[in-house]
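Next comes just one chain, in structure tokens: the form predicted alone.
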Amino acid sequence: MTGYVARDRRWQPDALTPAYKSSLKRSPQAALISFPTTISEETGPVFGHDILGPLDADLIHNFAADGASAIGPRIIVHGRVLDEFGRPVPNALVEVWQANAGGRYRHRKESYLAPLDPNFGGCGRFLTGEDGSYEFRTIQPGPYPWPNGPNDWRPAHIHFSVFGAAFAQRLITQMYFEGDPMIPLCPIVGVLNAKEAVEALVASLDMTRTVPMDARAYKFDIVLRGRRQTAFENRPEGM
């Protein structure tokens, strides 16, 4: 690929796997087709700052009423976007979603009979400093149960959605928590064909960042492609 390194596709998970039962009728059913990338995919697209509103990097409170607040553990995440090489990306557009503190989406097909939130919505997004650099502030994720198998939980996670410096750079993963025992036991994580892959979608724990008295905070960098990079939800290409 013209100006990028390929991604390691034995890095990535597999179109198809069992386990994860979605995949069995959107994974493909014919070899890959690869195609060079064309000058609109290396340059653009490009973003700015008046895309962004006051508090779209505050999930806390920018679905809340006036004067009120999401409910659950406060938290801060913070981390890097990267390049193959190991150079910050800046300007890079950054979009999350997640569930509430209860493991529930606003979203008009949610089934999981866990509360909503009224002041959450479960959504925001940022651009990346100079340095490469994020943070925004949110609450904690909840797990919640989905319909792969007899008793399966999703663990706490947020969605990453990341477009980098160019349609090429586009990447779409999810970012898991230190600790969470529920990790191992979740069947799209299970798709990870490397220790290393699974290892690389946590966010540690980063007592340095915690505000005291208000939000514990974890970091979390995000490589977007090569050997190392962040792996995609469970697409070769990640498109």
Contents of the next structure:
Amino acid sequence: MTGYVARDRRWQPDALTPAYKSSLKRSPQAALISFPTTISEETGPVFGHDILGPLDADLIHNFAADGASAIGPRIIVHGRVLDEFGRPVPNALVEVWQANAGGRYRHRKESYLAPLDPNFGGCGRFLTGEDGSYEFRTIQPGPYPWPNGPNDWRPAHIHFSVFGAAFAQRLITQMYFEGDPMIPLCPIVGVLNAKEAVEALVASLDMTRTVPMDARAYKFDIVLRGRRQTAFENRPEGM
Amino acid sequence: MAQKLTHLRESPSQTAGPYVHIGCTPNFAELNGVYPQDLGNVMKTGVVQGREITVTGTVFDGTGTPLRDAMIEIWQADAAGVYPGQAGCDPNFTGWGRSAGDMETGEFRFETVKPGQVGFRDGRMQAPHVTFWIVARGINIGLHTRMYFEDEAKANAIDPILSRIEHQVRVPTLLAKAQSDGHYRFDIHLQGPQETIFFDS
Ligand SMILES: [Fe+2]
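Given the form predicted alone, corresponding form predicted in complex with the partner chain:
Complete assembly follows, chain above in first position.
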């Protein structure tokens, strides 16, 4: 049996990143214990289209009153979910959540003074196609202030939760928008060590997928861990 | 200089943030009417095989304060040691659970079955275990751990992963304790003297 490629822990953020203050008391201090993936990591839940409703991938309408729609710049976000070898990951469940166009989340613990939009909830979900592709509709979220430093603001972003074919591929990340000057100022973006890692989370404006007179488009590809394929196995296989 | 590798790099992780419940358990977050129910809150979809158990626990930060904004997911084999999706699995068991924790206390709760043993890469058997994955504000990349069972001492002693842990004194951080018949407690400490073992696999 072939396992999943080890995570590159220099590319991924450290647990302890003092500029992001919440990490101070929530970061394990001991070294992670490493072991090659086993069947427990190489399997994972499978989701079917039966869980999806017709508006799940349309955040403009999935919380709106009949005939109404959410306020804000209308966008389509599309891309592919691939593994590290460039192979598409089909049937991946992706869940997204975001603030409204004013930067306000619909949540009881949220206290930002920007108003709620009665027609915007802020969550959506979809499954990738056979070629790993996906697409959803939403409004561009606004930047918002958050308690960290005395004047920290999140760049506009959409949160993504992704299930691949195995629990080893489980990932939560955030998508940013090309050209946003807030990106380099953000301590959460700043947990990434490499400039290339930040770029990997910035969606490109994609005029080819824009729907004229309706919505602009952004392209955001997601890469999950790859499964090794080798002709050479030098150990007896148990499973 | 050398040839460039054409592999892609895994997308970098970013924290799930304080509002992960909006996206993953919206009904829990009082965002009703978008999805009929939150995924992962039912693991038994009918009559299941094996011993039914309840697992509860709390995730604590380095000051001993419970996390109330975490999301905890579990993944496990069925009672016979078969993962859902594989041939012969229990058709009424999903193997996957997701909990937002209690709104006030942060305590998570899973109604599940005691997993059977599954194989290791070399053919040895692993002790019964449940994979845990924890995300929250302040956690930059999801934390992976495993819950084993304190009352499986024999299997635990020869488990290929538990037995290779250098600091054996930390192994009890991975053991669920039986509270009463069918109820196990598994607290997770992100930091401090009782820090749970986390894995990189
Ligand atoms: Fe956010």
